[in-house]
Structure formats: structure tokens, C-alpha cells
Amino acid sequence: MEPANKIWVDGDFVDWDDATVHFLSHSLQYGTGVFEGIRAYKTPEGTAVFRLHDHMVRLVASARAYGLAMKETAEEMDEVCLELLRVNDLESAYIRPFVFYGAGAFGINPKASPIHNYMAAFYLGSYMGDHGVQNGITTMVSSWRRISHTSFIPTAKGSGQYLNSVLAKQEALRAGYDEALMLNDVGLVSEGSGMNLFTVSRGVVYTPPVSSGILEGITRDTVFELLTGEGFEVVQTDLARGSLYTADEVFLTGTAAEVTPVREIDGRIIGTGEPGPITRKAQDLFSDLVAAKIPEYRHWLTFV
């Protein structure tokens, strides 16, 4: 991360280094907020953010499943992203809107409690690494369970619930893979830490449904409509652990790791251990759709 000139918060743009929140804070002490994470991409004709307002539309949507009342609609959040761009000078740039609860109440009940808007922007290069992207990853299926439907909302983005994300990324790097995956409750494939898993086997793709515990990835809505564009089939269906093992090729699609390839699960070489033909596609059309080079999805740039 670069840190950048400024930072919108609750309306004004504050410098970077002024943009804090009380020890107190509701949302630090007890994880109360909702975020999104979202990309500005250079391309030949200026800057332009990938699927802006669906990323809006979903923070405002997690603001009300947790019961934050944000003033602010999701318009208006799409035209403080472009400003925000604009008074920091991007080309491109991870842009990351946070609400959540200030200080006010003490205790789990926070409705005595302000609610906030901040959203930065900075630079960020491949979350993954470039070498990971080019030649893919190395995960393991972690100890720890996916958050349930029945004890969280994993169709949401609230902050406090990332913990369950932390706790499998640290022993993942622990154990010296570069990531980790996760089943639900019941034993079967979810997400990774914090993106969304693909698996392809005999020239058919399979990625986990919303009733998996997965977050309905905006990037994975994105790879599941390019690859199907494309002829392939694409199926929402429960994936147990060994179809991990079995796989062809395995990916791993978010705002942050874009489209990043698999190429060892437990010890296990998936496919020929390098990124599978299915993969590579996914990635060159992802890259094309963001640089603007295809007319057809043009609707999903937004230009600052």
C-alpha cells in the first residue's frame, strides 16, 4: 500500500495522516462496520473503476443487514469514489469505503453511537504477487470453518467477521503456503480467506453456491459470465475437499487477487502444477475487460 494525499471522511477530504477514529470506537472495540473493497484500472482512455456501483449497491446493502443506517445512497457513494480519484490524482488504485459505528456507546449495543463514512484510496500492486499470478499459488485447507449462515452473514461485508478470515491466513503463512481455504460447517468447499475459489475438471468449471458461506464475489460474478460468454460451462454446486485434489486446475477470483491460479493444495500438485488453459483464459479476459478492451462489458467502467 502507497499511502495517498487525502481521505474522504464524513464528507471532507482530510490528509492522509488525519484520518482517525477515537480508541473508542465502537467498531474498533467490537468489529461494527462494513466495507467494500473495489479497482481503479489505467487504461487507454483514462482511468476507470471496475463495477463501481455494484460494489456500492452491495456496502449499502451490508450497512443495512447489520443495522447501519448510512445517509448516504449508493449514488452518491459512486460520485465520492470518482472525486476521491480525482483529488488524489490516481491512474489507478484500490479504493476501500469503510461505515461503521464511532464512539459514543460502551458495551455491545451500539445505537448511542455515531455512525461514520471514511473511504481512501491508494495504490496496490498484485495482492497475490506477481510471481503468484504468473505462476500460481500455494494453499492449504485450513483448520478453521468458514463462518456460518446461522452465527454471521457471510453475504455481507462486515468487518468483524474477517477474523475468521485472519485466523486461516496466519496459519496458512504458518504453515508456509501463501494461502488458505476453507470449508463451511458441514465439510464442504467455501472460499478462501478472503476470495472466491474455482475449480475446473474435465473441461467443466465448478465454483461453491451462496449457500456454501461464500461472499457472492462481484470478481466471481464477473469470471462466471466471461467464461460462460466464452462456451464453457460454468456450475454452482457443493464441491467436497477431494474434488480440490482431483481437480484439473483450481483459481482463486476478488477485487484484490483478481484472477490468481492454484497450483498446490496440502502438498498436493494440482493439474500439471502450473496455470491450466481454462485459467489463463480467465485471466486474459479479466485483464482485457478492465484495460477496456471489450466493447461488450463496457457498461461494467466506469471512467473518472
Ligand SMILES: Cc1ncc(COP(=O)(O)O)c(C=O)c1O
Contents of the next structure:
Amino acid sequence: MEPANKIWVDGDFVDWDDATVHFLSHSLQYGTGVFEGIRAYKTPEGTAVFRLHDHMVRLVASARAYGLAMKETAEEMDEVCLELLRVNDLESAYIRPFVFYGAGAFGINPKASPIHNYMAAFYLGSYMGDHGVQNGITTMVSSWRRISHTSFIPTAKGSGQYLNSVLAKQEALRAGYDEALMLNDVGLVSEGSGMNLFTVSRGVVYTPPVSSGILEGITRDTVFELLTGEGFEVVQTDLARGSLYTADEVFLTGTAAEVTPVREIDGRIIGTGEPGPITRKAQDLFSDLVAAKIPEYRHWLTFV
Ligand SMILES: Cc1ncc(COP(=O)(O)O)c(C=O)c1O
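Moving on from the form predicted alone, kindly provide the form predicted in complex with the named molecule as a structure.
In what comes next, the whole complex appears, and the chain from above leads the way.
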């Protein structure tokens, strides 16, 4: 992470180092925050934020889901994001809005604690590394199961939920893999630690449904549209663990990870061990889209 100049804190722009919180903040103690991850890309026509409003709508929905009475609307958050990029003069950026309970009353009930709203933007390169994006990453099926609809709200980006992702990611790294893939509580494929999953078998593209416990990714939706638009059959369906091993191609999608090929799962080589043609197609379409090279998807870009 490369520090930027200013962070937006409850309506004001403050210096990067001054965007602090009290250690007794409810969200620090109990994970009661909701957030987003958004990217802005450099295009020949200037910097553009990718699917800005969709991200802010999901932020507001996450807050609502966890009963966090966020004052700002998605439209107001859009404006804050654009102003933050201007203030920091960033050509490309990762943007992190975070709405959370601060320090107030002690105890589980968050109601007596103030609600804060911060937003940072900073330069972030390739999340899985340039080598991983080019050649594919290695993964393992984690022994940790993805959080379930019966104990959390997987479709919301609640900060406390990410302890589950951290367990899986740490396990994978310790075992020498780049990333973890998680099954859900009934043993069906769900997603990675912070990205959605696609497989390709005999030319058909598959991705687990919302009921599998995934976060309904905006990149997932984007790739779904892009590949469907190219005439591919893309099916949301339950996937068994074994179908990962027999797939011709597997790739992961996310704002941070963008489109990342998977070349190995649990020591098994996927397909030829090289990113397959449909994975490459998804990568190429996605990078053209965020570079403002596909006119029909310009409505997904908000120019700064
Ligand atoms: C758990 C999880 N799944 C999937 C995704 C991918 O979602 P998106 O494409 O909206 O970034 C993310 C990242 O936000 C995530 O944290």
C-alpha cells in the first residue's frame, strides 16, 4: 500500500496519518463495520472509477443489513469518492470506504456508539502479483468453510466476516499456495478468500450461485455479462469439489484480484497448466473495458 495525501473522515479531508480511531471503537473490538473495495483506472480519457455506484449501493445495503444507520446515500458517497481522487491527484487507485461504530458505550450492543464514515484511496498494483495474473496462481481447498447464511450475511461486506477469509488465506500461504478456495457448510464450492470463482468445462462457464454463501461480486457480474455478450454459455450452479479438479479452466474474479487464472488446485494441474482461452478472453475483455475501449460498457465508468 502506498500512502496517499488525504483521507476523508466524517466529511473532512485529513492528512493520511491523522485518520485514526480509538482503540475502544466498537468496530475494532467486535468487527462492526461495513466496507467496499473499488478501483479507479487510468484511461486515455482520464481516470475512471469502475462501477462506482454499484459499489456504493452495496455499501449502503451492507450497512442496512447489519442495522448500521448510515446517514449518507449511495449518490453522496459517489461524490465523496470522486472528490477524494481529485484531492489526492490519483490516476489509478484502490478505494476503501469504511462505515463503522466508533467508541461509545462498552458491550455488544453497538447502538450507543457513534457511526463514522471514512474513505481512503491509494495506489495498488496487481493484488495477486503480475506473475500470477499472467501465468495463473496455485490454490488449495481450505479446511475452513465459508461463512454460512445461517450465522452471517455473506452477501454483505461486514468487516468481522473477514476473520473467516483470514483463516483460509493464512492456511493456504502456510501450506505454500497463493490462495485459498472455500467450500460452504454443505461442502459445495463457494469462493476464494476475497474473490469469486468460475470454472470452464467443455466450453461452458460455471460459477456458484448466491445460495452457496458467496459475496455477490461486482466483477463476477461484469465477467458474466462480458462472456455472455461474446456468446458463451455462463451458468450459475452448485459445484462439487471434484468438478474443480476436472475443469478445463478455473479463474477468480474480484476488484482487487481482477481476473486471475488458477493453474493448480490441491497439487492437481488445471487444464494444461496455462491460463485457458476463455480465461484469457475474460481477462482481455475486462482490461479493455476498464481502459474505456468498449463503448457499450462506458456506463460502468465514472470519469473523475
Ligand atoms: C469475500 C469476497 N468475495 C468476492 C469478492 C469479489 O467482489 P467484487 O468483484 O465486488 O470486488 C470480494 C471482494 O470484494 C470479497 O471480499
